[in-house]
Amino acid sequence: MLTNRATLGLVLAGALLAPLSATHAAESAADNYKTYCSQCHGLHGDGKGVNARDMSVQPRDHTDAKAMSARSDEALFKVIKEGGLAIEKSVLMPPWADTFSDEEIHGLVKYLRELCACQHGQ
């Protein structure tokens, strides 16, 4: 029979083996875009970040729901983890893999989404 110490051992050894919930992924995934991204594409994902002025390509405005739309999640992640020559696009675009996780990678996915209110095909 376990003790209550015991037991209360094991309710905290699962909470903290616990997946996160969506509502802290999605924290997270806000929190690495402005940490990461808002640099270039800004804070509010319209493509005018404090570095925008000086690159000779302009970052992706991510409200743009016609252009997202036209992304698809697989090329969003891509982009994300490879950089933008692994889709053809900018070397201004840097490869995120050896920052993020792949579960990152999807969250920050999500988000794009939710800056452009729009799905691909839309």
The other form holds:
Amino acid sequence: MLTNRATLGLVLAGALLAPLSATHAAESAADNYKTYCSQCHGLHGDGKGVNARDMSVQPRDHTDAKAMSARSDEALFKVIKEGGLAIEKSVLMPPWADTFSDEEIHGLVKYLRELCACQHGQ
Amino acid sequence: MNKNKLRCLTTAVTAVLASVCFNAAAADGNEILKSSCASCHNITGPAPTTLKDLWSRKGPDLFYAGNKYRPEWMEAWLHKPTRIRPTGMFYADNLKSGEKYEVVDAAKLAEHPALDKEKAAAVTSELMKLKPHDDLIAKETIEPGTIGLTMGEMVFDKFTGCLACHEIEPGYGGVSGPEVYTAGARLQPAYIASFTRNPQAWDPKTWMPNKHVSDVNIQKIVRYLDALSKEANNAN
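What does the same protein look like in the form predicted in complex with the partner chain, given that the last one was the form predicted alone?
Next comes the full complex, this chain leading.
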């Protein structure tokens, strides 16, 4: 009984620790935004990224509270993870599932809410 | 006797001189790599696994050069380097605000050191030995075929959105990735296929996303970049 409980404890501890030892540690949302998003959305999130000039569909201005408040957090999570096509938007917005963990994507959604200083519906 | 001694001495001096000249002539690729290249290029691996390491990279990783480049391209490029990454190693470090968009601050980009022909050849043969990713290359099969430039551009731009980050001619296309109008001449076809299929397998933190390109489109992209590099060559 005691050994069983000890084993169970070890298994639980292992399960809790496992995500921490995943291949890469989570980076901060600000650092991820700067590295991956700003190439199109701009270093200040205003849609003026260095790649935007020749893009047939212009990157979203993340400081635009009106446009950003029309999106739910779930929709933002989905478009970051699965790309523009997943929400019937442009192929130019890539799927980032192989770059970020879900945890990092949740962090980015929060970061977007700071950039627009807005929430869904307001 | 005196004459003989003199002759002997001359022979010895000639021999020493010859050996000095010989050493200078046969450039040691490995030595050059260590002394003149490793300060900017990672030639041992592994690739960065944190953003901090990614940002501090001073040159592209060369530790899998033998899996990636065409040797004839590399040798010529090392002798006469041209710009491949329009925004340098980490674009975010090299931008300024422009009229409408952020633009590259050209003052921040340095010229690449050039090697004489002999050193370029020696370094190339050394770099081509570096093949730690034969496993990834072995997964690719390149089917022979051709594609028109118009159809190719359609795939690269409209279907897969690659144009967002890559220039397909000087001054046209995105600039956060390397230009691709010479990629067909620069890169091995299987590398183009493998990197497009899974960029993170080569460079875990790269800002090129995995766009889950279909096998069919991967083949078309390989053919397109080949056609494009020939077109770029003709134009020059």
